[in-house]
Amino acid sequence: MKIVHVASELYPYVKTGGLADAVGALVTTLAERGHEVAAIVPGYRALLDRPEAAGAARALRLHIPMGDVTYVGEVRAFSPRPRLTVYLICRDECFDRRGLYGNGERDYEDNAHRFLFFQKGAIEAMSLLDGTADIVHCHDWQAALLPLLLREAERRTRTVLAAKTVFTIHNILFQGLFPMRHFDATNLPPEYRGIDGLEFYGQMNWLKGGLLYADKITTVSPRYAEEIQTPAFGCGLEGVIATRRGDLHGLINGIDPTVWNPAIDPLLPARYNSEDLAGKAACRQALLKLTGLEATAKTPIYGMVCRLTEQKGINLLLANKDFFLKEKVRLVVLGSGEKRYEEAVKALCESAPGKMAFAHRLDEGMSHLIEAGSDFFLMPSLFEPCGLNQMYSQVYGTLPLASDVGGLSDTVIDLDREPRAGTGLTFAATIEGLRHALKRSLRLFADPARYSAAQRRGMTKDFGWATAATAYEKLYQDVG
């Protein structure tokens, strides 16, 4: 099949999360199975200034009609393997910015006229290369319209860009809201501005748009296929789903086995596998050496790897402070996000220095340390699409508190529940559920027999992007 996949975010090109590496790693996985896979993605500063995409050919003159006004840019592309192209919508007045999208405290108050030149630039690049797609499937409200602005280019010009098109909701609780005004840019015709098009309680809601016209629509597990159906994790949008109930699969996500694998990882000082862990015990060491924290074989190390905000269940974390503080155990916080969440934690960490450790950044050589060092990893998260954190933690021995919802519910089997079978600790999304879950957990590692068999089955598991890949091949191929 020819797929092209529409995306803000591609690992390891530019990443802010868990976007960039389940795109990365589908359309790398789906070239290494034989099809046809272009990645269209936005030309940012941070992509362009990389040395695979600094020698990109400059293959296409963009004019992109917003409004009354065209725009000009360019396509530039370059091949990382075989059977893959990555294509890139360059406009300096758009994506030669630090951030993606935004500038650390707010987002970019022109994301909307950004991330719609996108969306025109890909189709206009689609019309200017050979061949119709058998799949053009877009992620998350930055490429939410695309299926819509491609039907009615499609009709315009009296072409075949695409055969079907499938939109993917990462996340729901960001939609693409704007003000009502943009709708004029879209040069989408009038009967789309109302409320059976893309209004929504007076603004304009790309996300709905993706939902309403897409063939099909997935989402990142099975059991947020089921959530996202309902008022409590719908976030408005569960009447419109409704309407799409029998276009909606949830297939959860992998991880690559290339970059998330303790047995061949270059970011880690030691390497490892289940048959022998004398490599985590490195990886302990060096965590504990690099944050500072006091080194004691008897204590257990929790990690934290993730976006500081609500979603994250930072609350829940710091309402069970005091875990952390009497009891004989370290813990290690690594994420950016809200600024309210990044001075707690930070706070919380230097109560007790030898005690707790907090890295306020993006580092991927850090996250990955944490993973390997760390006995716990936690994923007190109020709702999860699927995550992959407890899957990397998995499969690299250490053994996730993971919230009993979305995609966390999917891959973690509960010990308590499931001796035989457990690879970690799941638990309602409530301080009291964290509260015993902290508690479960110490019990756990008190237990080294049963600590190693959990660790063992976990390492074992296969959350590989072939099973995935498999799910959304049958997908492209069902679509009707």
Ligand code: ADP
Second form
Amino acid sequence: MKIVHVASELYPYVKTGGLADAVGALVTTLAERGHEVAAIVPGYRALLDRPEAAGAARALRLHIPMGDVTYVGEVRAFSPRPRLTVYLICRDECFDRRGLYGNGERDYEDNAHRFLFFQKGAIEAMSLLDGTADIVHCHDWQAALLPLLLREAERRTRTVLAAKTVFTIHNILFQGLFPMRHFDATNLPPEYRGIDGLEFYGQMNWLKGGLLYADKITTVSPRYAEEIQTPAFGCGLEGVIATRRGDLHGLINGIDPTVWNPAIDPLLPARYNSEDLAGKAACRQALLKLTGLEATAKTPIYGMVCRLTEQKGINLLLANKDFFLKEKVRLVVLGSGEKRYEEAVKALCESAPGKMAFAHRLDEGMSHLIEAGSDFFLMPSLFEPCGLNQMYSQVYGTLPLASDVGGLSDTVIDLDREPRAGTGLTFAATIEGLRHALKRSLRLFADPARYSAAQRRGMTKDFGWATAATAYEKLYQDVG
Ligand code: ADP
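With the form predicted on its own done, generate the form predicted together with the ligand in the same format.
Full assembly next; the chain just shown is listed first.
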């Protein structure tokens, strides 16, 4: 099939979170399986500076109407592997910036224009494809208007660019909400301005557009597909989702075994597998050395790598600080995000320097070392569409402690509930839920036979993309 993916992030070129990992692995796997795949992403400065993209050929000049004005830009293209072409929608004024979406304090004021230009540029770039795409697959709010913009462009130009469209929600919290005054820049007919179109409590909501106008909608785990139909998780869009229930599918992400595999991981000081865990002990030592913590083999190390935001349950962690202060345990946190959480985690870790360490940065190498060198991995998320770290940690022989929500529920089996199949501990996403799980983890760590059996089960679980790719292929065929 000819499949076009449109997304704001693409591993390994540009990443702020799981979106990049998921899209990067999906396009690679689909190309390996024989499909002709295009990935269309914004030409961010960070991406253009990478060696792979530096030589990207100029493929097309862009003249994009944005309301009454025209934005000029260009499409560049490069092909990192057979059957995969990456198209970059470039315009320095939009994408030559330090951050992808904001300056660290606030979102950029012109995000509506930046990502409208991106989506309209993506539609123009499709003219470079050899024939009509079978599927245009759009991801998250930055590409959510594309199914609608595409159909309108086809109507205007009387050409068919794509047979069918698929829209995937990686996190329903981020909706692409903009003041209605930006509607003019869409150049869409006025009927889309109203409540039956993009309007959402007086604003323009792009995610709503994706939900209404894509042929199929997916999200990244079966449990999250259920959850977003409820007011507790739907972030106000549960009513719109209800109208598309029959077209909504929950397909769990896989993980990339060429990047996340302790047997070949070049970012680790030692490698290991489920048969021989000596390398894991070496990684544990390296992690202790890096963080300046001391621990014997009997002192469990809890690792955490995430954006420091409300979603990730930082409040639950902070409310359980007594556990980390009083018990014979160690805690390592790597992350950055909201200032209030950065300061609170820093203060907690600095209050007990030998016991806890906080690294406030983006650090791919350290994130691998934490996965490998910890004994438990903490994911007390309040909601989690799919989550990747709980899968990485199982593969790295580090037992996840994960709240019982979204993709965490779908990928972690609780040891106390299923002693013969369990690979971690799950708990209600509350302060007490986490407290209880932490206590259970101490008992588990004190029982090496039980701990290692769970560890080996996790390490041999198949989280590869083959299952996910097969599910997407089937969806593409069914929609076509
Ligand atoms: P989300 O997309 O909500 O941030 P996911 O668990 O789906 O959460 O994916 C997060 C990805 O980003 C993981 O690969 C994780 O290791 C990585 N990550 C998050 N924070 C950091 C950090 N400070 N340094 C390195 N990697 C990080």
